[in-house]
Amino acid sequence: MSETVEGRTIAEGVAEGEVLVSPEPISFYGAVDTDTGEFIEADHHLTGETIAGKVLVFPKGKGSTVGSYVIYGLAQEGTGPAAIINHETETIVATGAILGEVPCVDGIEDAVERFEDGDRVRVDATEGTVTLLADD
């Protein structure tokens, strides 16, 4: 059985993938290796994880406006997230998602608690929905 929740479209597009959750805000500038998609920020919940192709769920962005260009660069290198789900998307992540054409939705209540690492979801950011897919 699948479950669909509605949010707000930030960057249109559709993607499906495995969820990777961070309960902490993310600053993409200096935190992600753009060549590999590995999260390299020391002492962060995601340190050592690879975000490439994952549906990245985190409360909001933080830090430098350069983070927008990092998200764009990750998308261009094919090492970025397949989609982004936030509780509240601020301008840094929104700009990066739009430039990089990474589907992004926010306004999903309790997104960080609702989804778990390894869940499979379909993000239809054009419609502003996220569907938790049933296990096969």
The other form holds:
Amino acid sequence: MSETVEGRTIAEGVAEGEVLVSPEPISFYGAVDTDTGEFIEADHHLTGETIAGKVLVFPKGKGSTVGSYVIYGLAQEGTGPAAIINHETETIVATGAILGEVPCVDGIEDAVERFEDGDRVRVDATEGTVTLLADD
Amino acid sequence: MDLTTDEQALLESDNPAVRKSMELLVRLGDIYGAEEFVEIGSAQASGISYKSIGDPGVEFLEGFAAEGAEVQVQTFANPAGMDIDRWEEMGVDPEFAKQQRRIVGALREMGVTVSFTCTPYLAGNLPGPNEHIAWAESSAVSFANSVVGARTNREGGPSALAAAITGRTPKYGLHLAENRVPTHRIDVDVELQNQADFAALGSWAGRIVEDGRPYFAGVDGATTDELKALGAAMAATGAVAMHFVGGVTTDEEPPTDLETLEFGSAELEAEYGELNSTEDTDLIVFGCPHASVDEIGQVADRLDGESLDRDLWVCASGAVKSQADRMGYTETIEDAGGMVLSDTCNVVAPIEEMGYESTATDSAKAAAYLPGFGEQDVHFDDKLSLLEEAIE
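Now show the form predicted together with the partner chain, given that the preceding structure was the form predicted alone.
Full complex below, order starting with the chain above.
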């Protein structure tokens, strides 16, 4: 059984991976070590987690406009998220995802409750869909 | 989006930098429901420090310049990772300096004014009211929308550069009058006594309203520097691109149906607690966002004939620093053991590699970014209190 929800295409592409949820907004700038993908912002829900290869689910972006370059840099270094799912993607995350070719979908309003850490999902950002993959 | 003949030509340009810029802007316009482009008067490029963008960023900018990217409107640059002239004195690693200079070269090749400041409005790039601009420095976006009355969205670094190269930006969000209205009302019933109090208010408000547009009621008056600190804090702890200060930036009353929050002495005190993780510091930094000549003058007045027991950086644009030099402020501050730096700041310079572990600041924006990005413990207070603690 698999369950698919529809959102809106922000940056095209298809990726599969394990979900990492942040119920809080994310500022990529100052928050993620681009060499490792480790989340370094203090006192954040994701502090100490690694976002590399994960399908990162968070409500929206916050903070510095340099976030776009950080997302691009993570993608170039191979330490970035496999895909991004947002409630609402603002310009800074959208620009980073488009340039870094990170599949990104928004408009999934209950995403941070719908998905849990460790869920396996397939993000078809070109179609704007997210499918929860069943456990074997 | 509806494109004019000229815009269609940009999208099909032989110049790859122009074509890619236009593609990015059309994508963003489609995502955010823009029906057309609007021509811009100026741009502000962010992501200028080597520390912020790293090798992928250097290669991106050099590649863009090599493809023929050239800005079509006045475009200023955000702070760099070092004082372009005094980096050795600052203790910046030569390898870092080399990579930073590659960024400077690429920007100059594209025609970007190498202003290296987060306060373009204090350094020679001041838009007019209602002018459409594409700025990507979160604190300057807030200042331009809220204090000046110009119109810009919170651009990402590359989207602002794309707007500069094409001379236009998609017309959505804060370019439209109907979106430039308050979303929250904040009743301030405590007297804000200095710039740090305004920063603390902003830090608190940004966390709560996130990407909203707060209306502050009950603020008696505010200087340009206080408004700068308020907006910068909200753009760091939240994503606030525009705010209103009743009786200061607007004479209009807020709508009556807004969610209302109270900010009193208890909230102010709690916010100072939130922003402080140490009292023991080895560096004091002022000028986040970059200091005005008036702020530098205040620091110089207090330090005249004194000596500091720890390092002090006062960060400003080159334009403002040259005025401070002529006023003798720089000499007074440096005689006391501090430095007045241009082009850079404590957030974008590699301070964690210079042996500093804890920083004192009157900036809530710096206090928000320093723990993660600069690996610093933070002591937050107003300028005069911080200087008092450090004078021998």
